[in-house]
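Encoded as structure tokens, the following chain is the form predicted alone, with no partner shown.
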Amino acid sequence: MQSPLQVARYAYIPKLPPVLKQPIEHVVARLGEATESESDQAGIRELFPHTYGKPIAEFIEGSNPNVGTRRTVGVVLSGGQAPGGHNVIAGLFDGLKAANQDSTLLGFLGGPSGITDDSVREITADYLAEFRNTGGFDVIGSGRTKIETDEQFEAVAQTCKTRGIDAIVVIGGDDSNTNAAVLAEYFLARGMKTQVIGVPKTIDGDLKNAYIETSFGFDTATKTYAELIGNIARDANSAKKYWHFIKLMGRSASHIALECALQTRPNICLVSEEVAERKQTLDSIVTEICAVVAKRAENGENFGVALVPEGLIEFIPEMGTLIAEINDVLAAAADEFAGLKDAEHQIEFMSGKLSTDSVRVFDSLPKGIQAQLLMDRDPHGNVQVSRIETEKLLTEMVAEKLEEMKKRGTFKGKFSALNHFFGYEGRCAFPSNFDSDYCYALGYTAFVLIANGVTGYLASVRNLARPAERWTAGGIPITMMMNLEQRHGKKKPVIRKALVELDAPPFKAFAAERKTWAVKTSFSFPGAIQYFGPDEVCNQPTITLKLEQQG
């Protein structure tokens, strides 16, 4: 059963730059000069001697007697789902079948395994039709397995091989692109000539630089947080009773925490980036909580919101220390604890092992906190920081703390919280107007650059804060984009995450409006992500992106 406005977003046309509105032969990519990784040149070089240094690609209008011949091309959804994901294959389909009819689109199921796994779907015009302008990662599924071992590297060739690939569009995050870049710089090595080109996709908006402007499916999960947010600040302003503490996805920047922070000016909003740059103690940060708590109370107002990013537990020094010696002592004693039988022996033991201050830490955390610290890791090794609940650890340490104050005499208001956490209900929306354009673009950008012959590129659409009328396209080495970093005590190449900086106007933005906000109830309601209607309401960029490019 279709709801209505899913039959009326099958009929949505999304939007492209108008490079790409131009029969497709006519684009050609105009390379620049050469480029540089973002650090660790000499190192990034050296492991990517084929594809390093490639110059940027700009489209502009030309002659490519090339766009024509037929090609296999395979597309993978790797990682967490972010909207829009169904129009980059409905873009690459498109440019695909412009280009030459008899052109085949192979979907690999499950995510990357199916590459692997020589598991695939031809994808046609009726398969796609259904999945346009929708959310989700259903067209094909999506995973997280890395191409890592030679043995996985030899099937994905056999795969390409068997298929006749002649290349492969991955769509994902950091870690998907770099092994997008990866297996471009291994086909090159082997002469073959499966090429490889990257789609930047997450949510947490941490995948971006010059050339990449946003990744998709930033927009419309903000844009749902902050209708969830506005709900939720209404009805504290209503029932004036309670603290509301939500967290919010982004475990390695706080670019979603502040992206609705501006969209909905709630009384506090935490940013993980300026708490590791004031190397701010948990006991301070619940201190700075209160007395927002305690100012607000004299106003005869015991009612708040509070934004915490996911990753902030991380970002605070002195839990950052205890996290990392926590992952040392797990990795060193892995048989040993997985043999004890129960929470509170784990606890006992790791309380043992660990350093004098992080252990003080570790003890004043409560019980189930503890616990959560020393649940199983990522496949890096890591704490899953999705699991930590801190925004009910934050609540708890504020109402002791409050407690205390009260029997001083310095706060005589009331406090009683509810905890949320809003992730995936943003993952799988259906996609803003922003979004549906944006990875149409995308996708189309991928089979450009296919057509003009490059590999081990990420698809770039800019000047996104602008109408698409005014939107550029092109692509850019994702060497470009790497530096090395520490994983399972080995220094491998990364895609640099890209922080929230306090220097720049997003947040420079909210930093001069958060006390206001703080002391003075100030909600802002976005409501729900609208699809038809005057510009102002249904095709405005997120604030970030426009504050960004303002100007």
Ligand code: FBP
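We call the rigid core whatever largest set of C-alpha positions still superposes within 1.5 Å between the two forms. Numbering follows the first chain given and starts at 1. This one's a predicted model, so the numbers in the text were calculated from it and none came from an experiment. What changes on going to the form predicted together with the named molecule:
- Once both forms are overlaid on the rigid core, the distance between the two CA positions of residue 89 between the two forms is under 2 angstroms.
- The Cα shift for residue 463 between the two forms, taken after rigid core superposition, is smaller than 2 angstroms.
- Relative to the superposed rigid core, the position of the CA of residue 425 differs between the two forms by less than 2 Å.
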Second form
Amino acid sequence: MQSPLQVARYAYIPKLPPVLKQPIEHVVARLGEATESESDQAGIRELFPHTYGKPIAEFIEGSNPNVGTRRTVGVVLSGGQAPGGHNVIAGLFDGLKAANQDSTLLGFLGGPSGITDDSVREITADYLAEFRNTGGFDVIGSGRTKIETDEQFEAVAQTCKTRGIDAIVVIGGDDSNTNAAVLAEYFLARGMKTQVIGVPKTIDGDLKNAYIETSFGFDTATKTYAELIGNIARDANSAKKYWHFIKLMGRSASHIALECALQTRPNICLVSEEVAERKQTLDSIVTEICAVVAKRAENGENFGVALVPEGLIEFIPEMGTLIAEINDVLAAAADEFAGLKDAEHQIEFMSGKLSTDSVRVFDSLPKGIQAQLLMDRDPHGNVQVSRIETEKLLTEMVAEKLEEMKKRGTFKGKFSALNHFFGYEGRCAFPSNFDSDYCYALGYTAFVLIANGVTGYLASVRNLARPAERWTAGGIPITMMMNLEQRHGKKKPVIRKALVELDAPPFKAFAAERKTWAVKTSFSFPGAIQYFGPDEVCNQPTITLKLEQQG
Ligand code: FBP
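Having displayed the form predicted alone, please output the structure of the form predicted together with the named molecule.
In what comes next, the whole complex appears, and the chain from above leads the way.
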């Protein structure tokens, strides 16, 4: 059954930047100067001899004689869901069909493995109609398979040859778009015509730079979490008896937690990047939280809201070292570890392999957290932070310390904590108007880049803090965003992840207020995302984006 909102959203017509509103044959890519990578220029140039140094493409009015070529384009959704993915595909489809009705869009099913396994479905107008302006990735599904072995690359090439694929659009985050650049280079090196264009996706908001102002999905996900946090804050302020510890997604960077803090003004918001910068220990974080709880208790307020970014655990230096050591042991002794009977034996095995410092840290953790740290890594070798109950760890440690403080007479209040984790709730929400428009524009841009013959580019729509009538569009060579990083003992080219910058306007705006928010209840209640109504309630970008664009 289709919900009333779903039906109403089918009728929504996403806004396009002015340059994309004209007939598609009149949009051309103006190419600028040659570019360089973020850093490690010589190394990246050597790895990408065919695609390195390409110019930035900016769309302008002109005449593109090649636009109407009949094409077969493949599209893949890669990694975690993010609101707006369906609109990227809608924008791509509409651009492709506007150029030539006989062109075909093929969707690879279940993520990148759909390309290697040649698992596809044709995306038709009828099929797509039910997905426009809706959340989710269920139109073709997604997956986290990483294309890295020679066999996988050969399988991709085979699929493209068999199906006569002219271009692949990769909708993904930093790792997937790094993969897109590698694929573009691979095709050119083999004299293949298949172009590769990336689209910046991730609710985490950490795929951004001077040219990619935000990744899609961040807007809707943070607004969804902020609504829930606001509701919880109001509940806390009504009942005045619970401290709510809320873990928020964001595998590495704390952009989500920070944006939600700016929207809701909680009493505490931890920012992993600051914890790393200050080289804080778990104990010092707990001590600081206890100080806030105690201060509020003195004012008779035995309640509050604390936001915890899910990536926190890896940013606490001692925990980061521990996780790195565990990763090494798991990689080196994979079979032996897999053969162990249960979590108890795994914990014992691990304790025997760690350095003295890390054993001390590991042994100090509750059994549940120890077991969670040993769970399977994702295909990129990352610990799955969404499955580690950091919020629970913190509330347990805070409760313990407050008990000690009570005995010493330095805490006289009550501490009753509830834990929450918001992540999956926001990844498939109906995209906000911002994400509906932005994603549609990104998909349309991806097609215009294809029609202009470039490869190894990321679609870029800019000026996003302004209304869509002021947006611009074009493409950025992916190699420009790369640097070399140590991964599994080897230097690898990767798109640099954008972490929260402590000297940038969003963090500074938060830091300027947090002491007040800690002690004086100052909650703000954003309410649910609005799709219909005045501009100031339904067409605003995130506070992060506004502050960054002002700065
Ligand atoms: P992407 O970077 O692939 O967009 O995914 C981000 C994310 O939502 C993280 O916030 C979270 O840690 C992770 O995915 C969860 O992964 P999974 O969906 O595999 O449980």
